[in-house]
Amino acid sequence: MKLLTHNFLQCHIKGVKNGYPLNIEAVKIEERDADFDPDFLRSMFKRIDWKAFLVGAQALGCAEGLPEAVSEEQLQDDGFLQKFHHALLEVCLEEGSLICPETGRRFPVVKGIPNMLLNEDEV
């Protein structure tokens, strides 16, 4: 699972109202190349909480570099993008959990999929 990914995702069990970033415990963790695309990465920087993108990234070890907030002219400078790149879609979580941040409630990654089904009592 990539740290976009971790972005989207948040508790939805019945009742909880601080369900989001959910917390991240790495078992086992991946690097994949991918495609390094600067208009991608300043499209998605719009779309993504970077304070919950920040705590993911150091879950993951991969946030040595990245700042506090990110400003206009970062986001054109490329040794920004690519550390940007880095930790948002070469960084996987291939084993691990997702911890809700108000309940507890783990959420097991198995090959890099994080299974978000809920039981029947979180309804």
The other form holds:
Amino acid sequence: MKLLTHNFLQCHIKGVKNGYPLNIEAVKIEERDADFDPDFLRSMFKRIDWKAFLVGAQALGCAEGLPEAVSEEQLQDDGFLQKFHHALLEVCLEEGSLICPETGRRFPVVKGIPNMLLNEDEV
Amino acid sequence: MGKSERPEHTAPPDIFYNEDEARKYTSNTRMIAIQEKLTQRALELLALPLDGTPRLLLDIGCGSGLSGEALTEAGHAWLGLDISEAMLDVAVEREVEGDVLLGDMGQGVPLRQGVFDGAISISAVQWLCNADRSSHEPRKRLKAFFESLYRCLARGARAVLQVYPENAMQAEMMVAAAMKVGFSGGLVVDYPHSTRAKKFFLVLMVGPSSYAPQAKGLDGADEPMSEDEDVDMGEGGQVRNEGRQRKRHGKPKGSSKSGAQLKSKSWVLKKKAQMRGKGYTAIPVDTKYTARKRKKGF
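Take the protein just shown as the form predicted on its own and give its structure as the form predicted together with its partner chain.
The complete assembly is shown below, putting the previous chain first.
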């Protein structure tokens, strides 16, 4: 699971109001190359929750060099875009858990696949 | 999916698509070709702007990633969702570009608001129409799915869901459930006159739209015609821009025999000509009485 995906995931248990972002407990992390596409990165930046992204990057150990806030200039700066690219698309959570901030419910991540299946009583 | 047992009647999807089935499915060249073709058609109907910017798409019921790979080929980023762990394991093994999630679309897609540029689904959503488990209520699951899908799409985004409805009622059920949550759009039926080639695409838009996709094969030109007269499922080929609708009372539109438009005189004459062209000798000669309107109760 990449941080791009994590940024969009939320807990969908019935009645939960604050199910985003999911907290990450990382057990195994892998790095995988991905194509660098600045246009795509800028397009993704518009819809990313930056704060949640930073917290996720911290959990996966790739937050170094990422600013608290991003300016327009930085979106054109290759240096920033490379760091953003790496953290967003190249660092993958292979094993671990995603935890709902409201209920504490754990969604396991196995072989890079988050298990978001709910139990009957959570629907 | 031939004339034999529908997978939906055999077992729930997470049991039907076990490790063996997942492997068989993914190594079946015919299956790969079909999925590729359906994904291309779905992308065509999605009509994303051709400006070279990769879009972020949701692939619902992504399975082993056959459709996802076609999305990658087309230059898009995608996130897949599927209920079968075995199928997803195959996707990961094949190193598909998109991340995949293990989840049940009938429980709602666990994604936040307005993040996707579009969504596709190949041969998956009809599974929601079956009660696979005693606790399932198809309508509740369809609602949860369509509501969450609507929410996670950006304004102006579209969803194209290729489905295999078992009958007219199922097709209606899916369309109605989508309209009820605020989608506009309707069903596009490619090759409506061919049992074999006929394909159903639920084409949905977030918010009002003047988008009106054209179905394929309305004149039966490209695909071979079938002898079967399987024409009572919805009108041939047109998109039904239904907008929001009140709950329908009585029979769904497609199921009654008021198919006068479907079996018009020109359709009958054309069909007869085609059959003669194929070599059938017993086709009666066309006269002024052919396909003439009969009195009711004839």
